[in-house]
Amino acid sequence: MNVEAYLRAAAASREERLRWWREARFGMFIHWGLYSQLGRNEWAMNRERIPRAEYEPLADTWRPAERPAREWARLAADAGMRYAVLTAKHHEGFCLWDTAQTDYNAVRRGPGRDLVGEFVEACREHGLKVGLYYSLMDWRHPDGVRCATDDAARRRFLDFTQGCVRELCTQYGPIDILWYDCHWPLRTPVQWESAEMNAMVRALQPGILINNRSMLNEDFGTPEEHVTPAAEGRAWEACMTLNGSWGYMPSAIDWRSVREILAMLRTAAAGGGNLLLNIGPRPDGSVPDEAVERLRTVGRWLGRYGDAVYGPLDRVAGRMEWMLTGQWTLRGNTAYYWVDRWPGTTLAIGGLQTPVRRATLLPNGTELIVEQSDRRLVLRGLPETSPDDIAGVAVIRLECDGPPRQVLGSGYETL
């Protein structure tokens, strides 16, 4: 197949497919496996080169408790994401569906049942798009690594691949988003096959989004554990997790906080991006009480100023500059600043270009009073402490003449 040929069609309703991800803004990622028993991260098989004779056998003491995917779509709801993707088969090999490709599966060993099938079920009656990811490598599979240098196990691997992602579109209905990972071994899109395999997948899910980890340069970039904006037009969602590790780990203790969660999603929002956060549930699927709480406080912030963070927005880069009270997000004529270090009763915001017709304290619309010269806005009538009692980041609503511009230069020759 024609790659170039391949990603120019794909590109072609690539908006279109695009705009409820763009207006969602913030997923769920959720990391759960065979791993999660083990408590010692995702990548523990590996790292620790536990042979395949010792790991295996956790296929079979696997026991999660009933429908946990429930409670991760009730929990990702209530944290006001819009989606969800969750870990259909980890570099470890096990798959969390019923697949005719191998019996290393939840349906044919411990879980005895279909994992994926449950989950894509509980993103349904919580109203999430529901996406999968899947590892292209594979620890687990004979042909795994020696499919870079031996053609006949790569054919066997390319076909063990394919036919697992053609179930994973065929058998759960529309899916919102296929989230590939980890393209080792192989090191070209050629003998990954990604066109072709991509082509199939477009081809049974045509409204599906595809990330760019199959080596292609499809849909959108995933920065990982860092949210740096993409080039201006380039779709991106930067994946992040909560403590550090992926799957369950009870020892990673460095929680992110509700503020630097929040910090991670106005740098999403006002790069053009999307926040893809992640649980790691334990081996019984339940969350981590740490992750509850967080995301709950999230969710309830957001239910409050989420006008700042949903739908479509402007990238603020080059428009605005950085201050020292807050950080801002845009939308057309309409200047969001979210205020995490309360300055009192005046706040002032130097360089903006744009006349203020009005001024406002998100959530109720408390009416502030707007003095404005050609170097400096000044608001007065703010409260003494921070109004915002979840997370003390509270939202100003600027609406402007215009498209909301600030400039500030050296500062030097204004003072």
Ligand code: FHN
Given for the second form:
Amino acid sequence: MNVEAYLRAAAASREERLRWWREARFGMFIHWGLYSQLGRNEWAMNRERIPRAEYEPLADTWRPAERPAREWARLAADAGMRYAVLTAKHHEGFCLWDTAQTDYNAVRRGPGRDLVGEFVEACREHGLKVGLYYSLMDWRHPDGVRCATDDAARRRFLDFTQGCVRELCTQYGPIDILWYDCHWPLRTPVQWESAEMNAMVRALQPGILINNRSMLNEDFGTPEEHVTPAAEGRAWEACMTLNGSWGYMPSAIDWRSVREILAMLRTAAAGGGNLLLNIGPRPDGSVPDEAVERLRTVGRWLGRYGDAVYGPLDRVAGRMEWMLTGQWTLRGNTAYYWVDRWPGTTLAIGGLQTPVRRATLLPNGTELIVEQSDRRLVLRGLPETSPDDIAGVAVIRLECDGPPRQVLGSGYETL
Ligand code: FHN
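Alternate state requested, the form predicted in complex with the ligand (shown: the form predicted alone):
And the full complex, kicking off with our chain again.
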């Protein structure tokens, strides 16, 4: 395999393949598996050292409700999410599709159904792009550990892995995202045959996006539980939980607020990245109320202010300064100021170098009075209190005479 040729070819088509994804901005992550029945996070088997004989009967007791993926897809669409990624196989090794690689799968065991197929169908019914998560690490496969020290075991495990990935790329029509996870116990992409495997994937799914967790950078980076922009030009997607647990865990009660979710979304939008926000459905597939409430509220907010989030945006870093009343997203000659601390009837912004032609309040475009000197912009005619009754995060659109630029120096000069 000519790995350099593979990497060059993948790079050549990358921006075109990424176009829809960059503009989509926001996706749903779904962690659902045998572990959901325990309700103690997807790592319970490992952290509690649950014996295999005690864990595997979960494969026969699991009885998901009728097509819960439709509820997820509808919720994702209501939340303003444009794509969804389902754990087709997590570390526990249970496959949610009808794989020929192992009988430890949702068709042959308890569910008696192709849960991946139901997910793909539901996504398409709701206009969502389809992502499949695949854990390279496998706690159940007999070669899942010894593959690191035994060549024959590694060959068998790679054949299993590549067999699973091939099925996911051939059994469900167009797949938009392949989301690998956890490369333990192998230590290099050569050991994983990552280039060979991903070349197979791209041959089967020419438009697919592959994340960076098969030990090759591929199409996008995946900061986890923090929203940290990658270097300019590098696509990235922050994957985040709503309550600190990926898999269902009712005792994880520290739910992120809508305002925290909007702050994550803004940081992603301002940094040229995406947000993949997770739900951990109950074993029957239903979604915890806390998640439903938050996601529907975020969707209502995006229905009003989505212009500041979706589509091609410019990076804020290096162009705008931090402020006390709000934060920025940018597109061309337009700046969106997300006001999460409402200042009252007047808003002042220092250091804006670009002339502002027009300032309006989204979503209805209420005109604001613009007073601008070379040192500060003052907007008057604002309502006394925040006009956003959803999350108290209003957005002011500044239409400028050029790409917006704000300079406040070291921060110590004032007058
Ligand atoms: O161990 C997994 C974890 O369970 C979860 O799936 C996250 C999601 O990105 N990935 C791994 C931890 O990095």
